[in-house]
Each structure stands twice: as C-alpha cells, then as structure tokens.
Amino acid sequence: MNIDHWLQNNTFHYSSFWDFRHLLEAKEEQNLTISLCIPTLNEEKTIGKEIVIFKSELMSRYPLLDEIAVIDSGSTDNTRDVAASFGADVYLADNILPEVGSKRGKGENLWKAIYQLKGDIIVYVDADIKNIHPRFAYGLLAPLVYRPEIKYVKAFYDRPLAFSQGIRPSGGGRVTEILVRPLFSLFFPELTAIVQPLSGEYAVRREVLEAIPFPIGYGVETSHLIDVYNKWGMEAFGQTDLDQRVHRNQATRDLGKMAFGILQTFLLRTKALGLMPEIPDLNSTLRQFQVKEGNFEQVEYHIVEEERPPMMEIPAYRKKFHPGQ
C-alpha cells in the first residue's frame, strides 16, 4: 500500500477528539465496553496520579472507561495499596489464570489482562508517565470508536531526555531508531510508517488481542505489530500523536538487554513466517562489560523471550468470553 496515503488517513492528533460528548455517544451507540489496563511493578510514585486523572475525567465526568485496572507483577513497594486507595481494580498477575502458571515480564501482565478485563477494547497505558493526561487514553480509544475498520492504535510522542541542564526538546526512542526501524525497513517496510513501534501506550480490540501470541518480555510490542500486520494488514493500524511523554529514561546497559530480547522475538517471527526459515537455535546469553576497581569484568544475562499462546487457545478464556464455542 501507499505509505503516504496511510499516514494521511490513519494518523491522528489527540486534539481532534476533544468532543467527549460526541465520543461518548458514538461509544454508546455501538454498545462498546472499554477497559484501561495499567501494568505495574514498583510504581508507587506515579500510579496514584494516573488513576485520579483517568477516573475523574474519563469515568466520573465522561464515562468513556468502564473499568480501570492495575495488573501488578509483584511490586515490593506500595503500588497495589496506592492504586486500590484511589479506586482502581487491582490484580496480582500470579493470581490470574493460576492453572497456566506464572512468568515474569510486562508481556505476561498484558496477556493476563485479556482474561481479567471485560472490555471490547483494552487501552494499555504505562505506569511511569510523569506528565499524565487523559489524552493518553482517549487519544487512543477514539479512532477505534469512530473507525470500525481500525483494530490497533499506537501512541507516538516527543520523548524528551532529561539532562542536568534541563530537558532537551527531542530525543528518546533509542532502541526504535537503532534496532527496530532498521529491521522493519529490511523486512516489513510498511511498518516503518509506525512512528514509535515500541511505545507502551496502545488501544486494541479484543478480537485482535485474543488471536495473537504474547512474548512475556521485551519483544511483546514488536511481535504485536508483525502479527497484526500479517493477519490484517496496515489498514488495521492507527496511530495518535500525544505530543509529549515524560518518563524515567533507561541506562544504555538496560537498553542493550531490551534490544537483545526484541531481536530474539524478531528473528523467531521471521522464521515462523518463512522469511528466514534456516535460522538456527538462538543463544540466550547476553554478555556486557563493566569496570570494577580498574579491571574489566564480564557480566552475563540470561534472557529468553518465552511466549504465551493466543488467549483463544486457553479453555478458561473460551468458557468465559465465548461459551458454546
């Protein structure tokens, strides 16, 4: 397809959706339910403000959201208590679908949320956003309400990097520009139209979420884009400009671990799709170096991008959401 045409027709700015009354009418006409999911791990400093803002504006004032839920990975701080005190539904990921066991990773939380939450649309928003605003939810759900053919809406924004002299006007998205965008350019050129493929904010129809697998770790967003593209094409995607997102920036060493996990997922996806069928078994050890007392020493990380199957393959899910099938 023509990328310029897609960018013109499927890229939005959150300010276009300022009319909450009209958005609410469109939601109610379609009898849609919408859930907000905030995956957490030790986010006591920011989670309360997020819940207050979303609940006051998008539940109490304009009931665009039918539930606000925190899916927690096992925080050791007060994240769950804070979230509950401000009115969110709080779930521990380990307690959801206990029969399938527990794994560690953000993707695990996102996957289990599909079972736990009731919405026809699920909006995922990260818990560490310092400049949180209702646009992080309504800017993503609105294209799904207004455009039935769109199935998956990604956020993009300016991501400032904090320095000692203040905040630089642009930057961030380092793994995207160094790894993911070059890989998409080589193998899936149309996906390069997604401005920020690794953004943690997106809204998705249940019919999509239940049909695709979920890597439990760093590769979940990349995997989603490839699988949705393969099943439904670029026409299924939308993206919304949310202007700016201020959050905690990661060290280069941590970005290396993220890139290692994403690359594993990407290679396994290309193998499954027959694009590179001869890929051998992948090594799961990442080696980095650090200097300690004047000496270089090696640090090893064991990173395996395990994957959860499509939720539709889980009997308890089919019984809950598709009885009789």
The other form holds:
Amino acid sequence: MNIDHWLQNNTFHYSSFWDFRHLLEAKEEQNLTISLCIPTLNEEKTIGKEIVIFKSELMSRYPLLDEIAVIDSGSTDNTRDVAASFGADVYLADNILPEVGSKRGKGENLWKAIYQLKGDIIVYVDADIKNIHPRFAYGLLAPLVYRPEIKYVKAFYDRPLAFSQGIRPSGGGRVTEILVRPLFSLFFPELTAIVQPLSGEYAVRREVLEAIPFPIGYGVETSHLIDVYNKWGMEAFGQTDLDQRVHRNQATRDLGKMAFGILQTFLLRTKALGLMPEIPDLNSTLRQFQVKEGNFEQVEYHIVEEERPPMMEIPAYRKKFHPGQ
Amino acid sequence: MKFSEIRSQLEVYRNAAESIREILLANAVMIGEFPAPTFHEDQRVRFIEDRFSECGLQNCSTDEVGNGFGILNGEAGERQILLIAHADTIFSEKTDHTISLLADRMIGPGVGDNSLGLAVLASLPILLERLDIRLKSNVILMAASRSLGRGNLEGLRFFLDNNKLPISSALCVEGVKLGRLSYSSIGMLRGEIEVRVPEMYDWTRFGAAGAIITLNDVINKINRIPLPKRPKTSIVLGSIEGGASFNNIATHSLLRFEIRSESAEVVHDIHEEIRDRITEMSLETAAEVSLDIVARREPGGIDFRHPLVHRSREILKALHIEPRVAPSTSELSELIRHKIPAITLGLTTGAHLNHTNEEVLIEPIFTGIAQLLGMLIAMDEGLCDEH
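Would you mind giving the form predicted in complex with its partner chain, to go alongside the form predicted alone above?
Entire complex below, previous chain first.
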C-alpha cells in the first residue's frame, strides 16, 4: 500500500468528529458496544478526573461508551477507591482469569481487559494524562464507527507551539525516533507512517484483540503493530491526531529500559516471522552504570518480555464470547 | 408553590444535584482548565456558551465585552431572573491550569473562584430537566467577563447599561463559601501606588532612596491614617512588588490597596488623604510617586428584612447551614447600583483561595446547589418580592 495514500485517507484529526449526535447514530445503527479501558498502577492523582470527564461527556451526555473500566495492577495508593467513587467499574487484574495466573506489566491489564470488558470495540487510554479531554476516547473510536475496514486506531499528538514555515518535522518521542522508527524502516517500511507507534492510546475491534498475542511489558504496542500489519495489512490501521498530551516526562535511564524491552519483542517477532531466523538466545539483563563516591558501578535490570497468547486460545474466553465454537 | 413546599423539597434538590455529580465536576474541570485572566476570558466563555446551546437554551451568545449568555425560557416569560457567575480569574495564562480531582475535593487555580460557580450555571439546565422543573420566569444565565481587579465589573456594567429586558432580581454565584449571604455592598476604592525613580536621579541628594524605601515610607504614612470604628472602615494592602535583584537599588515599586467603608464619605476622605501624602512624598524625594484608581464601589444594598434575604436565611436554616453575612464588593454592587434586588451565595467550603493549590470540597456542593435551586424557585414564585 502506498504510504502517502494511507496517510491521506487513514490519518484523522479529532476535531473532524465533533458531531457527537451523528457519531452516536452511526454507532447505534451498527449496534456496536464500546468499552473504555484505563490500565492503572498508583494513579490516584489523575484517575478521578479521567473517569469524571469520560463519564460525563461520553456516557451521560452522549452514550458513546457502554462501560468505563479500570484494570488495576495492584495499586498501593487510593487509585481503586477513587475510580470506584466516581462510578468506574474497577477490577484487579489478578482477579480476572485467575486460572491463567498473574504477571506484572501494563500489557497484562490490556490483555485481561479483553476477557473482562464487553465491548465490540475497546478504547485503551493511559491514566497519567494531565490534560485529559473527551477527544482522547472519541477521536479514536470514531474512525472505527465510521469506517468498517479500519480495525486499529492509534493516537498521535502533533501540536507545535510555534512554527513559521510551511514544513516542519513531525514524529514521536525519543524511543520512537531513535529505536522503533529505524527498526520499522529496516523491516516494515509501511509501518513508519504511524506517527507515534508507542502511544498508549488506541481503539481496537474485539476481533483483532482476541486474535493477537500480548507481550505484557514494554513491547506490547510494537508487537501489536507488527501483528496487525501481518494479518490485516496497512489498511486496517487508522491514526488520529489528538493535539497535545501532557504527562510525566520519563528519565533517559527509564527510556533505556523501555527500549530494551521493545527491542527484545521486536527481535523475537522478526525471528517468528522468519525475517531473521538466526537470532541467538537473547540476554534479559539490561546493564546501566552509575557513579557512587567516585567509583563506577553497574546497575542491572532483569527485563523479560513475557507474552500472553491470543485470547481466543483461552477456553474461558471462548466460552464467554464464542460459546458455539 | 408555597415556600414550605420548597423547603420540604430541598433534600430532593440535593439528591438530584448529586445525581449529576459527574456532569458538574467535568464542567468544573474543563472550565477551570481554560485560563481566563481578566480581559481574556473568551475561551472559557465560549465553552460555557456551547454548554448552554447543547442544553437547548435560547439566545446563547457572547456580547461585545465578552460576557456569555444563555436564556432558559420560562413558561410565562413575564419576568427575568439573572443568575451570574464571574468568568475571570486572577491567574495569568502562564499558570498551569491543570485541575486535580480527588475523591473528596478538586484542586487547582481558580477552582473555587469561580470555576465551580460557572460549572453550576452550565449544569443547571440539566438539573432542572432531571427534576422536571419548569420555571415561569425567564432565567438569564450569565458568565460575566472583566469582573476582577482592573476589569472593575465592566462586563456586568455593560450588560446592565445596555440590556433591554427588565431584571426582577438576581443571584450571584460564588464557589466559596457555602453559607455566604451578601445582600449589601460596601463603599470601596481600589488603587495602585507606583514609585518610579528617574533615570537621571541624583543619589547624593539628602533623603535619596530607592523605590522600595520610598514605597515603604508611603505604607507607613497610610498606616498612620486614623480609621473610624463606625462606620466600619479598613484599608487592605493587597500586594506589593518592586526591584530587580539583590544588589541593585530598586527603581520601581508598586503597591495595590483597597479602601473599604460602610460610608462613601469616609472612602472619599481617605482617598484624599492618601493622595495628599503621596504628593508630599513625591516632593520630598523627587521620585515619581503616582496614584491610579482602578475601581470604585458605592455602598448600598437591600435591607436585612427584604424577602430575598429573609428567604435565603430560611433556606440556609432548613439545610442546617449557619449564614455568614458579609458585604460584597463584587457583582452585587453593580446590581445594587441598578436597583436590582440581589444576593450573593456560596456553594461549598474551600481552602487556599486565590493560590494555585486552591481547593473545594465536593460533598457540600450538592447542598450548595439545593440552596441555589430553592432560592431560584422562591424567586420564580414571587416569594422574594418586596410588597
């Protein structure tokens, strides 16, 4: 598929979906149900605002969302209480599908949400967004409602504070630009058209979510893109510009851990797809360095990108959502 | 509806307000996150106007000074009740306007003064619809621009000077504090004293000093002005700024102050005295000391026994809230100037008012709304009219 053609036709700006009545009519015509999933771990300061805004704007005023759920990884602050007090359905990830056990990581929550939530479409939104706004959900679900061929809509954020010339660079964060986009350029050139492949906000049809595996750590977004691309091609993707996202900035050292996890996932995917069949066993220890009282010392992080299988392989899921199969 | 019926419905109103909690809080958050320093309230007002439109209000518009309006048409439509909340804040556009929402409170710049007041206005049509209440009077919902500081109530003044619809009575809504009951305005004069040391100043002359020392002398002179105990009078020294660094003698300083008195004559006399002392300072030091008056209010108001005040006290009593009677220098004084019976009510309790960590408690808001709704219905029924 031609990248320019895809950019022209499958890239949206949230403001083009301002007509909520029209969007709601289109949703109801197709008898679609839509769930919002917010994965959390110690987010008591931002979770209340997110829930109140989505509930007010996209449930009470315009019932575009059929449920708002928080899937929590075991917060030690008041995240779950705050979320419940504002009317979200709150689940502890450990309590969902207990027979498959528990793993630690955001991807685990996203994966378990597929079983727990009822929507034909699930919108995933991170909990740490300071400037939360209804656009973070409707901007992503609208392309799925209006365009049946689109299956996976990714957010990107493109709001220059000041720019005087006609052309300006656009792209993602540091890990995207120095790791993921170069890797995509080498192996999956079409995927480079996704402006921010690592953004934590996306909306996906259930038929896709249940069919793809889920790395539980840093690699979940990268893995999704590769898997959806391989199964359904570029035309299955859409991306929506949500203007600006204000959130905590991560330290370079933390980005190192993130890059390490993503690289593991990426290399394993290329091996599985036969693009690089000869990859040796990968080391799972990331080594960073620090200076303590004049001496350099090594800090080791053990980062293993475990993966959950496609949800369709879980018997309890098939029983709940596809009882005939 | 009789007043006793309104009183007996207050709990119902409170519960209905609680049932739209998410809508109310979402409005407060979204309104509060639009910066709205005085003279730059346009984004915030546009949002509120959109809310009014979505609720099907009539005549949703912004006037030429930036006030936002929506009219909730009444069944009879013979009277107009004005509900007003000021849209501006004291915070600059550079301030981080993020609002945090915890289980029991909202925190952020201007959240109590007056995002909450505006949010209640924006949510009121939905609340009335939930309660299936149809008022007889037209209710004009107004987000007033240019109220604070140098705005000097310009928005409301423009509206009242140019409005063609007769207003029978008005309610001013402030986020903080529940129990507040203002029905009178005190005399007030708000000014800035600026000290500038000329570029070619002779630092060797007797008494030469920087702008901060000179302003300090001005403050000492103001402090020596005798204030009467009756009528109640005070001078508030509100803010001060000046200088540039540790080691440079300041060439500029500024004091913002306010004279308040129950007597217009006393305000006038104190103003005269400050002006004279500033002239004296200017001559003594050769620094340029200037006085700029940015706002004035005349004292006045309705009587404590006026039915509007009486009913509001009864409603507060029924809600087990102790009234806190205090005169106002805000929108109320402009309504008084136009001889419109009016009161100011608060909605909830709060803390750190006018700081970036300003906060309001969520739970009392519903009682505050019940109070407001009770008063609105009483006004609509003509139970607050003076006969």
